[in-house]
Each structure stands twice: as structure tokens, then as C-alpha cells.
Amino acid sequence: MIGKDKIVTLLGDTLALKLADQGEAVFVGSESGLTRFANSIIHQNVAETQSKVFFRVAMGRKLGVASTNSLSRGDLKAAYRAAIKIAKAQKENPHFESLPGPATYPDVSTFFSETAKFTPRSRGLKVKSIVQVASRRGCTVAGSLTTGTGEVAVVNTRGVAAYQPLTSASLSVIAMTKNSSGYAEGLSRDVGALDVRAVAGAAVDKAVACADPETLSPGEYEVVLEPAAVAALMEWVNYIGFGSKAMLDGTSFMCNRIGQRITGEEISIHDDGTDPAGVAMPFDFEGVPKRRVELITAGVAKGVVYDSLTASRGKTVSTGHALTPDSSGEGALALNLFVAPGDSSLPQMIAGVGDGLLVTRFHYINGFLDTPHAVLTGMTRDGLMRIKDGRLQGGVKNLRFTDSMLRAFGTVKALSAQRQCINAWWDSLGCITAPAVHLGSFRFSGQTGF
């Protein structure tokens, strides 16, 4: 960890050269340790330290971005000058008005010393306990345990000087029998909050219950989606629909539907980087405070998230969802999604299914098929189970799904009161907090042999 004073001073001194009309520096640094295991043996134990500084400058309305992974003053100045050179070669961006000004940030707890001090040996002992849980049930396990620290700072020539220290810990476990598998995961900024043995036990229970899976024909089935499955779908729904660029470009399923019912009224989704129930982060990569944004409320489309550039283009204000300067062309993205809970439970939802499927998780999802209708395709994985007469009947060989999420989530029957934080692409800066969901209809388009 470098610390606020040194980082802010270093970036501020570079921007003080005043070579551009406006300048911004974004620091992203991390120190992480990863322990991977397979066949119940640790096979990889690695550590990584990296840092990157992005400079974004404005020459009038011309913008330039350059970056460096060196913190030497000479290299920082060279990257700053490179951004200026790039800006001068650009066309004017009509939507650039100004870099954001200083703001007050919510106080959120994002750093836990136990996580920061976690050693390779500590991770190894946790993996040992996972293997012990699996071995007692005749399973082997694979997966990973990651712990780390990070720092994010945003400094600009308009007075922004934001800094946040971070820690994160994530665990994934796949338990296997000779012909089945089960999956479970955990995510928290506090490694002490990860119940490693419980995660391992859940994966093992699922693998054992799915042994000798039956073959099932594709078709339309009633389903109960566990939180990891819901989050995997929401990750893509978010990417193709809840960001400002997709909205402004007309590719989002939210386009021309604000104020209209687009899912079942039981579905409410919002983004809130200040909620410690998720993986909180108080500001975005422009130094704009994060705030709660309603995306879908009781099935009605409410809005999307913005950064400063797309907010100007959309004639609104930034919601605090800017990405790093090198990704600003992608527009804003919601990084702290929450799917509202219901009042049911996973056992109650299973009991309510006459003939359907329990889905543990999905993988290899593609969301670019038909974005205006939120059509996704992907595969079930590590725990697809048949439900008959309200009881789990055993494993089913994996199926491919192809369906509109607007249609599928228009058939919601129930949501669980309990939710889980699930890893996403951006897990060190946010997550998806989701309940289990009971859908009346979900379309499976293909089958596998495993």
C-alpha cells in the first residue's frame, strides 16, 4: 500500500505542470495473492503487484488519454505529455463540457486488516479445510481463493482529490464425483466473513445430489435460479442495457421504454456503490460520488447510469458510474447491482415447482444476440437438477438456454428473502447481490452429453 498522501501528491505535482486546459490522473493499484487448486491439490500459488496511472487531458474540447505503470516522476510527466499530444491530434468532442469538480464522498468501509494480512499459508490452510470437507464425501475439488489489497485515487485540476483503500477476498469451489459436479462461491471485502467450510459443503452437497444425471430434452421449463445463476444473467443484462452508451446508441432494451413495464412486477433492480451489503466503493473513476440509481422498479424501466461525457450527451447529470479513462468510450456501467429480495426461500420455491429445474449457475453466456430484447444464450453448469412434485429428483445433464430475459423475468413467481454477493467481472470494485428467483418459464434450446 502506498497511501493517500504520497499518491495524491505525486499525481497533483504532475498535473501542476499545467500543460493542458484541464487534466485528470487516475491511479489504480493492487497487491493480490491467488491460490488455485485442482484434483484436491494446490497447483498454483502466485502473487501480483501492479499499478497503473491514467492521464486524461482536455485541450479545449479535444481529449487525450495515456497511461503508464511506472510511478517515477519522469515517467508520469512523459505519460501526461503523451496525453496532451494525443489530445491535440483529436477532433473536438462536442459532449465534453468540463472535468468534474470537488465533492464530498460517503464514508464506506472498504478496507479490512485481516484480509490485507492474509498470507499464502493462510490461503493454503483454508484450501486444506475445503479438501477435507470434500474428501469425507468422496469428492475431489477445484477452484481458487484470492485475497488482496488495492488503492484507487482520482486527482484533477479542478480540485478533485479522491482516494480509497480496498481489500477483497473471493472463493470459488467446484466439487466433483465421477460424473457430476457442484458449485458454490463466496465474496467479501473481509476474508473473515467468508465461511470457507460452508461454501465447500454447499458445492459437495450439490455434486453428490447430481450424481448419475439424467438426459432431458430441450424445451420450456419452470425453473428456480440460485443467486449465482441470477447474477450471471444480470451481469449481461447490465452490460447490454443499464449503461449510458447502449441507451444513447439505441441498442439497450431500456430504449424508449422508460416508464413502461418490461419485467414482472416482482423485479426491482438498482445500483448503489455506498451499500455495505455489497462490495462498496464511494466514487467512480472521475471522482464523482456514487449514488443509488433505480434501474427497474416493480418491473418498470426507470433509468440507466451515466458518466460525465454521456450525461452531457444525454442532457442529464453523471450518476457516478464512470469507468477508467481508457474505457470512457464505453460509457458508464453499473458496478454495484442489487436485485431486490422477496419473501420466499429456496426450499419454499422448490416446493412450489410441479415439474421443473433447479439451476445452480450458468457460464459462457453471450448477450449480443438481440440486445433490444435482452436475448441471452449460455450453458448451465455444476448443478442442474430436476424438480418433480416439489422435490429435488437428482441431476440433469447440462442444457443450453436461449431466451429473452425480459420475457423470462416477466414470469416471476417468487424471490428469496436471502441474498448473496456474487463475483462479477469487476469483483474488486463491486458485485451483484441477488436472491434466488422462481420463474414460471425459461427456454432451453439444446442439450449436452455431460
Given for the second form:
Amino acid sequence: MIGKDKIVTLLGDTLALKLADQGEAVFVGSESGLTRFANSIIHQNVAETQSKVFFRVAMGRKLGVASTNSLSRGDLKAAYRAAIKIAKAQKENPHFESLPGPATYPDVSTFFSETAKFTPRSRGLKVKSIVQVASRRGCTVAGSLTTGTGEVAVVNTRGVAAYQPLTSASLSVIAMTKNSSGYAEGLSRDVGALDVRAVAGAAVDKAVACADPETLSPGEYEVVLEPAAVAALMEWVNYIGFGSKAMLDGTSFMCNRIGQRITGEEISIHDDGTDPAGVAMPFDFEGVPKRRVELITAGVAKGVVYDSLTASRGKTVSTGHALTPDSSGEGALALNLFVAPGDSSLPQMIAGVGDGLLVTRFHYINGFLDTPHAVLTGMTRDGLMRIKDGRLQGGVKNLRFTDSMLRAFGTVKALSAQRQCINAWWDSLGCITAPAVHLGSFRFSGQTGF
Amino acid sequence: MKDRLLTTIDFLKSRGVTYADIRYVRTTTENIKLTNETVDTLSRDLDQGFGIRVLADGAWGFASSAICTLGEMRKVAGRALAIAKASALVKTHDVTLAPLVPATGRFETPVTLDPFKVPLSKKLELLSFVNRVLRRDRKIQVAEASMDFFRTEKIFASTEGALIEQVLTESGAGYTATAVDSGEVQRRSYPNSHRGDYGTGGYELIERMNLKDEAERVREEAVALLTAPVCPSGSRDIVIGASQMALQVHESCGHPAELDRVLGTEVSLAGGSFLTVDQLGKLRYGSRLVNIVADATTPEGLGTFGYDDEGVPAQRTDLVREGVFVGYLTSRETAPVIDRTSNGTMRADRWNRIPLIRMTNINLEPGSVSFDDLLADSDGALFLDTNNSWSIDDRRLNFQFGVEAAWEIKGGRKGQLYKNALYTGITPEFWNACDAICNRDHWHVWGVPNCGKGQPMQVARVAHGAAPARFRQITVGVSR
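For comparison with the form predicted alone, produce the structure of the form predicted together with its partner chain.
Shown next: the complete complex, the earlier chain at its head.
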């Protein structure tokens, strides 16, 4: 960890050269370790110390971005000058008004010393315990355990000086028998909050319960989706629909539907970077405080998230969802997603199914098929189970689904009161907090032989 | 820098490691993207550092840092050694490596026009021109055009005596027109979707793409798709365009042929493979027309290099020969499992990532028919062009791909245009249904710049030589 004072001073000193009309420096640094296991042994074990500084400068309305991973003052100045050279070479961006001004940020606890102190040996011992849990039940395991620290800072010439230290810890476990598998995961900024043996036990329970899976024909089924399955769907729904660029470009399923019912009324989804129930982060990569944004409320489309450029284009204000400057062309993204809970429980939902399926998680989802209708496809993985007369019957060979999520979530019957934080593409900057969901109809379009 | 690397190798030898290597990597990147004639990405990045891989106590450790001083290298070497010892807490056997004659040499991508010396104004003018042409219809809501350039300088040294320098230059460009009307969204791209086409080489690759010449067609096809009927469902003969064939090879042959995945070490993320070692030399993967090679020497391929990140020389290996599955992509650790030596496919996406088995240029070799003759012989079939969506299960069997556009073939020509076309199948059944592959005149090496694998996630740049091909009675369209 470098610390706030050193980073802010280093970035501020470079911007103090005053070569641009406005300048911004974004620091993203991390020290992380990942222990990966498969076939019940550790096969990959890595450590990384990395930092990146992005400079975004404005010459009037001309923007330029350059970045470097060197923290030497000379290299930082060279990157800053490169950003200016790029800005001078290009056309005005009509959507640029100004870099954001100073703000106050909520005090969110994002750094846990136990996580920061976790060693490769500590991770190795945890993996050893996972292997022991699995081998007692005749299973092999694969997965990964990651721990790390991070620092994010945003400094600009208008007075922004934001800094946040982070830690993160995540665990995934796949337990395997000869012909089945089960999955469970854990995620927290505090490694002490990860119950490693419980996660391993859940994966093993599922694998054993799914042994000797039956073959089921594709078709429309009632389903109970566990939180990891819900989050995987939401990851894509978010990507194609809840960002400002998709909204402004007209490709999102939210377009021309704000104020209209688009899912079942039990569905409410919002983004909130300040809620410690998820993986919190109080500001975005422009130094704008993250606001709670209602995306879908009681099934009604409410809004999307913005950064400053797309906010200007959309004639609104930033909601604090900017990505790093090199990705700003992608628009804003909701990184701290919450699917509202219901009042049911996973056992109650299973008990409410006459003939259907329990989905542990999905694999390789794609959401580019038909974005205005939020059509996704993907496979089930690591624990698809048949439910009959309210009871789990055993494993089912994997199925492909192809369905509109608006249609499927229009058939929602119940959500669990308990939710889980699920890892998403954006790692330590946020997560998807999701309940289990009972849907009346979900369309499976194909099958595999395993 | 070489001296620092060699001193660090000497230090690791003195600590009694079984094996160690160190890689210094410096990468310069330039990304440009224009959306609706506004430059929304124009960035340059400089990224450098080193990674040390240590085999000790029979297990691997890897550590890396961006601070390239000798003192930091020694510190990181110690960390990698400690991590290897932690890995040894959970092992059942010692890692052994296939033998290798340590290489000393240098490789540099042949470049005619250095892309980093071509003025920004020239690049922006070309992308602006394309943007303007694409936007000449009000239904084109989004016109995107982009270019990406990468230069990677590497130095590799090992305790076995290898010392290799490489300079790889990669260039790519492409554009997409997104048409929007009445709640309908349709796209057409050139020369390929997902930011276009890429190769190893300089700006000459961009000049050869004829980006200006195709923009009118791309715009018109995107608009036409808005009112085209949805592709009908059913079992149909299909002719797949070359760029989509490249992705088909990528997902249903390239990934399942990675021997680390076969042996289970990718299970925690992207899954395993149906190409298990008991199938080697036995499985009828496809019809007798199907020949697939891994060739890291293909000129201008995005998966072309001099040496992999274990110091193994680039080479060409059969994966499928006359339809029979005969080979894997291997590393020094995995090759002994099938009694072979490494065929040189270990690559890391940067200095801070451990090498993994990655695709090189996985090429479907050309057949003998011309494209015109294939269309003339395919009445009633669908021609499917340019990838839109992709998904495959965790053993690489059940796949579903969507394409930007589909046409019914009538009288040897493309007839009725259809939108939202999908096709799906089970990998060996699909490849066994292949009964025609176009000849070398229609064969092109398509660059795929965003192949994801591993934890932490690594993005590799790979390629696939492919020509249009025909498959009989494939399931097209699926229930929505």
C-alpha cells in the first residue's frame, strides 16, 4: 500500500504542470495473490503488484488519454504530456462540459487488515481444508482463493482529491464426482467473513446430490434460481441495459420504456455503491460520489446510470458510475447491483414447485442476441436438479436456455429474504447482491450429454 | 535489462530451485474509437514489468512487479520461491517438465509501416470518413470505427540457459453500423465484428483492409435488416462465412484442444473439454474434409511469434487430420502426459500473468471448391455471415452462435435476407456434417484479439485461418 498522501501528492504534482486547460489523474493499484486448485492440488499460485495511472486532459473540448504503470515522476510527466499531445491532435467532443468539481464522499469501510495480511501460506492452508472436506465425501475439487489489497485515487485540477483503500477476498469451489459437480462461492472485503469449510461443504453436497444425472428434454420449465444463477443473468442484463450508452444509443431494453412495467412487480433492482451489504466503493473513476440509482422498481423501468460525458449527452447529471478513462467510450456501468429480496426462502421456493428445476449457476451466457428484448442464452453448470412435488429428485444433465429475461422475470413467483454477494466481472470494485428467485417459466432450448 | 534478468536467474540457482524463468515485458498500446464522428477513445498506454516463475519442492510459484530494479527482482524472486513452497502444501506429485534445448535468439514481427509512427491525423481521417458514410441513413443510430495497435518487447531467461528477445507488433481495425428503429436493433460490421480484424504486422494491414470501400454496403445491410423477417427455425443446410467459421474453430476446436483444460486445470473458470486423452488418435471429430492445425508460424497471424513464454520455438502441429482428432496444444508440463514434448503454446498476456496454454493460429485448412460453385450447389441453404453472439458449454460440446445476417441461397446467389439468425449443435456431430470447404482463394487468417482464459483473467490475441464452409442439416433458430 502506498497511501493517500503519497499518491495524491504524486498525481497533484504532475497535474500542477498546468499544461492543459483541465487535467485528471486516476490511480488504480493492487497487490493481490491468487491460489488456484484443480484435481485437489494447487496447480497455480501467483502474486502481483501492479499500479496504473491514467491521465485525461482537456484542451477546450478536445480530450486525450494516456496511461503508464510507472510511478517515476519522469514517466508520469511523459504520460501527462502524451495525453496533451493526443488531445491537441483530435476533434472537439461536443459532450464534454467540464471535469467534475470537488465533492464529499460517504465514509465506507472497505479495508480489512486481516485480508491485507493474508499470506500465500494462509491461502494454501485454506485450500488444504477444502480438499479435506471434499475427499471425505469422495469428491475432487477445483477452484480459486484470492486475497488482495487495492487503492483507487482520483485527482483533478478542479479540486477533486478522492482516495479509497480496498481489500477483497473471494473463493470459488467446484466439487466433482465421477459424473456430477456442485458449485459454491464466497465473497467479502474481509477474509475472516469467508467460511471456507462451509463453502466447500455446500459444493460437495450439491455434487453428491447430483450424481448419476437424468436426461431431460429441452422445453419450458418452472425454475428456482440460486443467487449465483440470478447474478449471472443480472450481469448481462446490467451490461446490455442499465448503462447510459446503451440507453442513449437506443439498444437497451430500457429505451422508451421508462415508467412502464417490464418485469413482474416483485422485481426491484437498484445500484448503490455506498451499501456495505455489497462490496462498497464510494466514488467512481471521475471522483463523483456514487448515488443510489433505482433501475427497476416493482417491475417498472426507472432509470439507468451515467458518467459525466453520457450525462451531458443525455441532458442529466452523473450518477457516479464512470469507468476508467481508457474505457470512457463504453459509457457508465452499474457496479454495485442489488436485487431486492422477497420474503421466501430457498426451501420454501423448492417446496412450491410441482415439476421444475433448481439451477445452481449458469455458464457462458451471451446477451447480444436481441438486446431490446433482453434475450440471453447460456448453459446450466455444476448442479442442475429436478424438483417434483416440492422435493429435490436428483441431478439433471445440463441444458441450454434461450429466453427473454423480461419475459422470464415477468413470471416471478417468489424471492428469498436471504441474499448473497456474488462476484462479477468487475472484481473488487463491486458485486451483485442477489436472492434466490422462483420463476414460473424459463425456456430451455438445448441439452448436453453430461 | 538482460544483465538484471541473468543476475536474478543466478540468484535463483543459488537458492536451489528446480527450475525458474524470468520474463521482462514492455507493451505499448494505442486505441482509437470514433462513435458518430466523436472520438470517444483515444489513448496510449505504456506498461512494463517482470514476472518470475519458480519450480521448487515440486510445485509452482509465480510473482511479479512493475519495478524493474535488480533489488526488486531479487525480492520478487524470493516471493515466488515462498509461493512455490506454499503450493507444495497441497500436492500429490512433483511437477516435471518435458525436455527442451534452451534457446538463445531473437524474433521480430516483420513490419512495413510502423503503426506508432503513422500520424494520428491520418488514422482519424480514415475512421472519420467511415463514420460519415455509415451515418448517411438516419436509422444508423450508432456508427463505430476503431483501430488498435500493440507493440510488445520481451526478454526471457531461464535457469536452463535460455535467453530470448522478441518484438511483436500487432495491428487491427474495423467498424460497425447499428441501425435502430421501432424497438428493433440490427448491426453489420466490417471486416469482422468485435472491433474488426487483426494481425501481426504494421499499418500496411490496415491499408489492405479497404475500409472505405465497404462502408456503403455495411450501412445498407444494417438498415435492411431492420425490416427483414426473423430467420425461420428448423433443420437446414448452412454455408457459414469465413469470419464466423474462425470463431467456430476457436470455440469448438481451439479451446477443447488445450491440454491443460483437458487435464482439469481450467475447470474453476471456463471448464474442461470433451477431447479427453483417451480420444487422441481415435475420435472422429469431423468429416474427412476437416483438417485443423495449430500453426504459430502463419505469416501475419495474430497468434504468430518466435518463441512461446516457456522459450519453446514456434511450430506447426496437426490437431485434426482428415477428420480424426490427433493432437493437442501443449506445454512443457502437460506434454509428457501424452508422451510428447511441448509444441510451444504457453503465453501470458502481460508480465504480471503466468503463462497458460493459449491458442496460436488454429487454422481450418482450405478445401477445393470456389465460393461461387459452393453457392451454386447449395440451393435452399442459408448463408450465415459475421458473428453476433457466442456461447458454448463447459466441455465445449453444446454451442449456439448468432450471426449478424443470413440469406437464403437461391439460384447460386444470396436471396432473402433474414435477421436474428442462430445456429446450434453438438461439436463432433456438427463437424461431421461438414461436406464442403472453400479453397485458398477464400481463406483468410482472422485475428481474435480478446480470447479470455485463466484466473486472474488473461486476454490473449489469437487467430484462425478459415474459408466459408457448408454443413448439412444443422438446427437453425431456437425458441425464444
